[in-house]
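Take a look at this single chain, the form predicted alone, given in structure tokens.
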Amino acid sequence: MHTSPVALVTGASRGIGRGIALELARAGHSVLINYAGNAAAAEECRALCRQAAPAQSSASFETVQADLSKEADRQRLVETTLCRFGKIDLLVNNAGVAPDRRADLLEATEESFDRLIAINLKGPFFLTQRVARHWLKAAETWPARGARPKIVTISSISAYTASVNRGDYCVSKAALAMLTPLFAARLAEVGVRVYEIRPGIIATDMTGPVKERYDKLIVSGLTPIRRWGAPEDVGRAVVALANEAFPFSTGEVINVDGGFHLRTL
């Protein structure tokens, strides 16, 4: 059993997931780096986590390939994490995909819709269910006092912002937003707290193709904080939640969006 806290981070090889993994490593967490297909990026993330970890930390880092849209892969991911680390203290549902191409709402295809729902929604829903079942069985052995496991789901401002050229993505994120209140209500009895982080415009591979457009929007005041977000911005929010910064909160949504959600006159 590892003495350091153990985090399972999905989609952790690149982008926001890598930023989360690195910030958790800096905070002394062991991290299971899940990836779908890019093994080289996952190994690079693993090396960076080792460099970021405090010198005296007992943390260790592992990579596991798993397609979260597949039940067998989700089962293997959880079982491998428990085998290698002995526990899961933090589940970060970060893995997600954008549409293969941006298409007008009236031109969206069922194939794209099904892919986004399977990865962005079904995957985290049933992965969380599997981890929650493990925690419910383990709760009998938890000490009366002390930290409890946590769930953090990374959604998007697209959960409430209509983008008519990627409607299937917006629908998947809007549905994902319900994951947090559902599991927060169900798991409160054993002290598991559940949160959602809603990133705004974050500089990643996913947003690369629209960089020029968003550069102009940010300069013109789209967000009160006039800069791109960075993966580490999201990572630091995850660390705050993991490190008991909000002990009397659950089901909460944390906006990491430069103030995009504000309505001003």
Ligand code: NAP
The other form holds:
Amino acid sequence: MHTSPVALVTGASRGIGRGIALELARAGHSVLINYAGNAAAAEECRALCRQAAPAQSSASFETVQADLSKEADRQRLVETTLCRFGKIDLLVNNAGVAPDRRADLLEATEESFDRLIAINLKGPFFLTQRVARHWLKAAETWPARGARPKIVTISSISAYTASVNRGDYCVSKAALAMLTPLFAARLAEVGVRVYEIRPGIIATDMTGPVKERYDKLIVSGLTPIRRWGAPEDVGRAVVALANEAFPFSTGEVINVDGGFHLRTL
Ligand code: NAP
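We have the form predicted alone; now please give the form predicted together with the ligand.
Full assembly next; the chain just shown is listed first.
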């Protein structure tokens, strides 16, 4: 059995997922880097994790291609993680996609809706179910005291913010927000704690196409903290949750958004 804590991070090849993988590596975790199709980016993330890991750390890093919208891929992802590391201490549901084309609500297509729901909602729901089933069985062998596994799901400010040019994305994230209370309630009996991180505007490939527009909005005060978020900002929040910093909290939402969610007058 692996001695360092083991994290399974979905969509870790690029962007926020990569930032999470790097911060976990820096904190001494082994990381399973999942990706959909960009093997080169996943390998690059693995090399960066190796560099980031503490010198004396026993942590190791693996990449696994798996499309989370597909049941067979989710099964292979969990089985491979358990085969390579022997356990999962942290599941980070990060992978997600934006619509290929931003379209007004009245022009939105079923095709885009189905794609976003399959990747952003169905994928994490059933991946979490699969990992939860494993934990419920494994719990019989856990020592009476000690750290318990955790789940962190990366949703979005779009879970509660209406953007009429990407309604499909908003509804996928609003529904995803229910995952955390559901699994927090179901898994509390075995000590598994479940959290949601709600990122704001983070500089990644996903926000590349709207960079100029968001630059202007940020400068004019859209977020009280007037800067873009970085993947590292989200990664550091995940490490805080993973490192037993909140032992009597579950089902919590952590906003990593520069204060976007604040109402001001
Ligand atoms: P990104 O830069 O586009 O990266 C997306 C990641 O997800 C990549 O690793 C990609 O793998 C993976 N992925 C895509 N489809 C997948 C699938 N079907 N199965 C498995 N992996 C898949 O996106 P990001 O900005 O980092 O976003 C990460 C998460 O944060 C998403 O859930 C997003 O909705 C959320 N979020 C982002 C922002 C933001 O401002 N960027 C704000 C709030 C929330 P490949 O490299 O192989 O394509």
